[in-house]
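There is one chain below, alone, in structure tokens, taken in the form predicted alone.
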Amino acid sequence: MHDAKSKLTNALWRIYNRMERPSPWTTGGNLPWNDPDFSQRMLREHLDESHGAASRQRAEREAQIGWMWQKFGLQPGHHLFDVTCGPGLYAVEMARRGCRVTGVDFGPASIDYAKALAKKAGVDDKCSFVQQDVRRMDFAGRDFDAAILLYGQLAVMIRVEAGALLAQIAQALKPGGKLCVELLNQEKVDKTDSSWWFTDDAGLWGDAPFLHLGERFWDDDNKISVERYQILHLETGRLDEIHLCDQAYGVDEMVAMMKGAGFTAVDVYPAWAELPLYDADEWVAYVARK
């Protein structure tokens, strides 16, 4: 107990002496997606239908899937590439409609769940799921008919990596293949600094009592939001510090980036073309054709 109290004291002093404003990407700027324990806790958030913080709720996913099916011109037998597929909630539904699907994600628990979900739905023969960092993947020449990269995942990597990933996807598509990318609308991004805190004994950060201290900063020069989370585990005194960076893109910049990656045309749909999403106005959907 004395050791835990000492660690708690040290952790509080570390928080007190923290850098006033963290620099973007200094700690990698992302969540520990591939950590097995974190991945399992994140999976719970993906599957929690009471909120859309990790994955959108079912009705919203169904609206997006129907819209993308039409925009892509998909047919049974076509091959879809789901980049950052998570627990397969989009991929398996596309497979139920007749597509073959290849999904890639960094989270081991999500990949395991996606495989089980496909089997339960009777479409495991149409689905292939790979656990891998999408920044390290190579599916060039696979001739996918379409690809999806949803819920702002392109924004959690630096611009160079984002451009390289778009090029990788272009190389994986057949001529005329299409990619849908969902990104926050730069004009609607919250550009104010803020802080918040809460306590809990279960959730994304652990399954024992913890104190979460959160801060958010906007870097206007680079158009990046940086969130710094200090998670103090009360029983042990361990302090985790996690930074999450979110690169914002203007529409013109993203269109140019997609064309530079090998796409010949890009259609832009602010607010997801008015789909019934609770936060549709905050997002832009891009559909690029190779």
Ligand SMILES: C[S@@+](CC[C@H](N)C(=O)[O-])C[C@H]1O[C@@H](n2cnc3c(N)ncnc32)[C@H](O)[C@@H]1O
Given for the second form:
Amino acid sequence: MHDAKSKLTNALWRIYNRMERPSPWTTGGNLPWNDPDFSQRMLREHLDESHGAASRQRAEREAQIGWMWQKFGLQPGHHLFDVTCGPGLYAVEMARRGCRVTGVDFGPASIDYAKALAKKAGVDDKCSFVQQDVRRMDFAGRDFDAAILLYGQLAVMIRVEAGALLAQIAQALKPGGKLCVELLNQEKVDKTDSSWWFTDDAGLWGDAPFLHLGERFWDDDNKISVERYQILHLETGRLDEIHLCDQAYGVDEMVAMMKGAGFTAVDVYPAWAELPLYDADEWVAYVARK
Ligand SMILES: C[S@@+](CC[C@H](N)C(=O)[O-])C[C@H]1O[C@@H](n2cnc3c(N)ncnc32)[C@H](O)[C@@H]1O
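Right, and the form predicted together with the ligand of this protein, after the form predicted alone?
And the full complex, kicking off with our chain again.
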């Protein structure tokens, strides 16, 4: 107890002495998706159909899947590549509709869940799920018919990694194959600084009493938002500091980046093609053809 109290005091001083404005990507820049405990807690959020914070809710996913199926011209037997597939909620549904699917994600609990979900749906023979960092994957020459990279994950990578990932996906597609990427609309991104706090004893940040302090900074020169979370675990005095960076892209910039990565044509769908998504207006869907 004494030890926890002195750790709490040290943690409060660390918070007090924090860097005033964190620079993007200097101390991480993504959630710890691949940490086993975090991944397990995040899985609960993915599967919680009362909100769409980690994965979209079922009806929204179905609207997206139906739209992509048609835009990609998918048919049973086609092979889909789901990059950052999470717990396989899109991939397994695509397999139920007849596709073969390869999903990659570095969240251990998500990949385990995706495999179990495929089995439960009776489509495990059509699905392959790989636990890997997509920045290090190599699926070149696999001749996928289509690929998806959903819910803004391209934006949590530094520009050079994002470009390299798009090029890697292009190399994995067959000629004429299509990629759908969804990204936040740069014009609609919140460009203000803010801060917040809350306490809880269960949730994404931990399963024992904790204090969460959050700050958000908008870097207008580089069009990046940086969120800094300090999570102070009250029983142990441990302090977790997590930075989440999001690179915003203008439409022209994104189209140029996709073409630079090896795609020949890019169609742009503002407001997520006007699908009935609660936050559609904040997103742009891009469909690029190799
Ligand atoms: C917001 S979730 C979306 C998951 C899924 N696409 C969906 O919509 O249900 C983002 C996913 O990206 C994965 N992710 C983020 N960065 C990654 C990386 N570098 N390599 C592999 N997976 C990554 C996370 O593990 C997480 O499952």
